[in-house]
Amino acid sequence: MSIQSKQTLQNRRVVVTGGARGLGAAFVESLAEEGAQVVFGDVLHDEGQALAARLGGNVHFVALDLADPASIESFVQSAAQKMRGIDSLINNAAITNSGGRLADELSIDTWDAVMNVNVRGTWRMCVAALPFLRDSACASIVNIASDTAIWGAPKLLAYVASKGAVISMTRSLAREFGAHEITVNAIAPGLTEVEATAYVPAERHAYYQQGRALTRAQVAGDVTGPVLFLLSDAARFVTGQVLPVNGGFVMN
């Protein structure tokens, strides 16, 4: 079997959280173009539905608040109905909300209301999908964690933390879904432009660009390769790795 053969996504059936617009949007569209059914969900209703109406075919938006279990719940079940199954997870789906604030300065509503997104969304969605990733012959889950986790960045503790976690729910899920063929890695986007980033200040995009190895700006498609690889059969063997993919910003 070649390579190429291998990393095929025609007709997976995968679910994508955060969607409808920024890093999200671009694996929905990424998927869309390799053949794959998608269900995405955010709390972005309009983008949402304009998104899969653009797309057609087989993407679909279910709404989806993850700070909301029951929410998450709802939207895994109506993904599966609507796949018949489910073969694989993004993670992508997440909040800010701490950007620009010391730690001293830092609410306890900001810090649980990141938490409670980032982390605990996180991991009802891997548990919520688990029952139908454990029916599938070629399941995968990919976490969107960040490398700021990984180098520490200041004036941004709660998101950094939320991601942190991720990155160690990521290789804990990889030992205890590894039973079940299932495979569990994390990619670190360093800082993408995407609509999410655009309240961040010109001279921190410039910060990151020119601490590269690869001096120009992150765009979403940077991103999607990397994940779609994970997703693949040609990563079947695979799992608990956290991948930086920031042009060599961080380097692991």
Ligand code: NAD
Contents of the next structure:
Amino acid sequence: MSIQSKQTLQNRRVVVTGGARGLGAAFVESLAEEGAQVVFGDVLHDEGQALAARLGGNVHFVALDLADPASIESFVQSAAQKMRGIDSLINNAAITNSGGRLADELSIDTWDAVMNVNVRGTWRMCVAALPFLRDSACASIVNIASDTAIWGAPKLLAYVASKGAVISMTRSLAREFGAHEITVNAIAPGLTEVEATAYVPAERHAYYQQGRALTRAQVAGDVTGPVLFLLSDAARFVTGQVLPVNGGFVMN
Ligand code: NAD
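Starting from the form predicted alone, produce the coordinates for the form predicted in complex with the named molecule.
Let's see the whole complex now, leading with the same chain.
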């Protein structure tokens, strides 16, 4: 990262959802490298505790279930207590569940589960963190969306719809929270090689790779830099934006 963001993320108090593995764990790790304080939550307790133990010091794991509004409240309170406030929030946790099925094969239970975690969970996290963000001099939210919501990936309808809602909420919340000098932006990653996408058939990975301007596989480290940038002071006047990070598979 640049010298500027290094300075500005030092001691930054950041909350990350879904930080136990995958992209979330990459965000937690790079924030720790930048000298930030981090509280991350997840339903994967063993993995979360192991990561916090490995990174030590300023990184803490707290159990979180985004499907449960009461869990969100207690997670945010606990994070704010540990760090004596919150400057930034990365809404990263999400579930896919609907992968591989056509629209008429999806169950209502699956639809509701995806919406509850990805959409309602993101909304409740923003609301729970708001009182603390209002008290911060460098407040920012980064929502992790997906480029599937931009290009309209098939056989993924509940997930795609939920990420479209995350993009819309990002814009609306940017206008509401702007009154408190809180920036709200979204990152829309392309298909990234992490544990959660190991099930995706090789042909689908190849389809993405060939469709990119940068024709290689996308890894978690490709997404951390843009997220850190949006949290940094260098991006204080950037809000309500959606940044695709996908090697040029879709372009805004
Ligand atoms: P992942 O499944 O490894 O990460 C999601 C994390 O959220 C996991 O640690 C999971 O345990 C956690 N989580 C799930 N349900 C939860 C709940 N109810 N409460 C709290 N935590 C919960 O997948 P990932 O690929 O690392 O995805 C991270 C983010 O990036 C997600 O928002 C995903 O939609 C987005 N994304 C990923 C890709 C990709 O190709 N990997 C592409 C575009 C967008």
